[in-house]
Amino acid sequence: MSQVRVRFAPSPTGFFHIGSARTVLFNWLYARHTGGVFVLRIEDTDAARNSEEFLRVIYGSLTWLGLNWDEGPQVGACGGGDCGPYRQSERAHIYREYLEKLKASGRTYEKDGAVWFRLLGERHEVFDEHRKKTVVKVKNAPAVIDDRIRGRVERTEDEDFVIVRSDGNPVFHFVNVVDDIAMKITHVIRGEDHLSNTSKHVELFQAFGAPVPAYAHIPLILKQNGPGKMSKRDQGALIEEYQKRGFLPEALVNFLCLLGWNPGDNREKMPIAEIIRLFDLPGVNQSNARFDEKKLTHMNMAYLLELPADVFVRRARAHFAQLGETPFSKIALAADEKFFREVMLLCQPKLKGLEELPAYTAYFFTENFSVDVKARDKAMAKGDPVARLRELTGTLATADWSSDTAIEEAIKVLAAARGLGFGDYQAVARLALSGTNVGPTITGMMRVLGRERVLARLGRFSPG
């Protein structure tokens, strides 16, 4: 078999959708699995809707996800190749050349200022009830598509169709096929919503005398709630959201792999090298996949938990920097480097995502933190919490502060002497130190804050 060549052909007309990310990922995985070539082609012929900003979003999203392209627009280390230009807006001369080939073979005609593709076969007129007019139909054999995912599919084109509009612009079907021929694409992996286009494309490939690529139509991604395909307007649909929220790209890639594909066992979290080794088109499901942000968040948490300490701290710092010139991010980034590292590593096991870091760590970096009313009411409702704080302050003033275990042991000794439990001191201490009832371990919090700061906060805490 000749070398596999696949392509992803986005239009820079909007932000990068989760469905587009899954499509490019499946193409990229197949190229890497087979030792093939992954081509990025920009379909930017719609001048009215195209935007350089959206084009930068495409490049940035692919780079962030780690989906490097072998051929295509030159961006950093990606791109280049012998089949360019890789932007359709720069390929008009190629489309004219291919159009002349069709004209020379008698497969086109002009009508109403547009160029039409002529199907082969006997013609007859019928009245179309839906369009309320008489149309010319062609007796044409069905196009047989041996879809690598959906199996044998037959679709029949029985009407000529436009390939160049009256304004002189070629239509999607024509340029799509021309580019696939010129770029030697062997496999077309795309969403099943394109399946209805495939018979037109097969007709054009055959008219050019070109080999028809292998097609693989992947299932749709359904919205989280309710029926229908996930659209750009649905929550969680845009890749940019996950970048801004500090999701790990490797977690998102792993999650996207499982939307319509499985490795043949019950594994979910897998390194990308293993996914590449296992990925193949027969493993892609025919049924649609439902997006589940809770599952993605859980996947992200698992990846966060396994990050090496230096990597996690570096990514945490980058996330704070991404927040811009907010008062809190400035304070956090200006903190002592050792203290910042200790805070981040203390919180790492509890985080679902980096987006939680500002709220989760605010009280470490400032004395001016807010107090959660519900947490306060709950902590102050049992026993005599003010007395507990006084007792705790006295104990912690002389306690061994060398480790979490030492601090915990000091509190347990105090609790036992008063006939109480560790929790009787923990809840009100956490409230006084952080203003909330959630967070890392109370002893870890105390150790990182330091004895002086802990005693000061306990001493000035007011229950009112």
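Would you mind giving the form predicted together with the RNA, to go alongside the form predicted alone above?
Keep in mind that what follows is only the chain, not its partners or any molecules around it.
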């Protein structure tokens, strides 16, 4: 068999969302699995609805997700190829040429100034309830699609359709097929929402005398809450949003792979190379899947946990940086580099996502942190916290500060001498040092803050 060529063909008319991302992902996986070519084609024939901003979002999101294209618009190391240009707005001459071919075949006619494609078969009129008008249906020789995911799908009736608008611009069905022919696309992997377009496309391929590509219609992603498929307007639909919130792209990609596909055993978290090795079209599910951010978050945490220290610190810094001019990011980025690193590494094992970082680490970077009232009431309710604080100050003033365990030892000795436990000191110390009752290990927090700051905060703390 000749080389597999697949394509992702977005139209830059809106932000890049989860559903599109998975469609690209499956195309990309299939190309990588088969050693084929992944083409990116921009379907921007509808000038009125396209925007350069959306185009940049598409490039940006693909790049972020690590889904590189072999042919297409030149962006960074991606793109190029012999079948260009890869933006439909620059391919008008090609569509004119193909239109002439089709006209010569006698399969077109003009009506109301537009060019229509004529279906072959027996025609009859029927009143269409949805459009509230009479339309002409054509019973064609059943257009059969041998779908790689769904098996045999056939449609017995269809309608003639416009291929060139009265303003001279070609329509989606036409350019989509022409480009697939011209770009030698072998496999069309797209959302199930295109399934009912497919018979039209098949007819067009045949009218051109071109080989019909293999089709694979993947199920749709349903919104988290409420009915229907996920759309750009839904909460949590945009890829950009996950990027901004600091999700790791490798976690999102892994999660998306599992929405409609699985390796056949019980593995879930797996390296992309392994997914590429195992991915194949017949393994894709046929039923729609509901997006579950909880599971994504879990996946994200798992990836976060295993990031090497240097990488984690770099990504944490990048996350603060992209937050822009927020108070959190400013003070964190202004901090000493070594200190920043220590804070981040201390917190790494506790996080579900980078998103939590600013609030979780704020007290490391400022003396002006807020005190959580509930946490304070809880910590101050038991025993004699003020006395504990005083004792702690005395002990820590001279304690061995060389490691977490050294500090822990010192506090344990103190506690034992008073007949108390480590916890009796931990709670109030945490409150005084961080203003809250959640955070990394208290001894690590002390070590990273440094003796001076710890003593100052303990001394300054008033239980009011």
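For clarity, a rigid core is taken as the largest C-alpha set superposing within 1.5 Å between two forms. Positions refer to the first chain, counted from 1. All figures in this text were calculated on a predicted structure; none of them were measured in a lab.
Once the rigid core is overlaid between the two forms, H93 does not reach a Cα shift of 2 Å, moving by less than that. Core-superposed comparison between the two forms: CA of F328 displaced by 2 Å or more. Relative to the superposed rigid core, the position of the CA of S196 differs between the two forms by less than 2 Å. The Cα position of T134 changes by 4.2 Å between the two forms once both are aligned on the rigid core.
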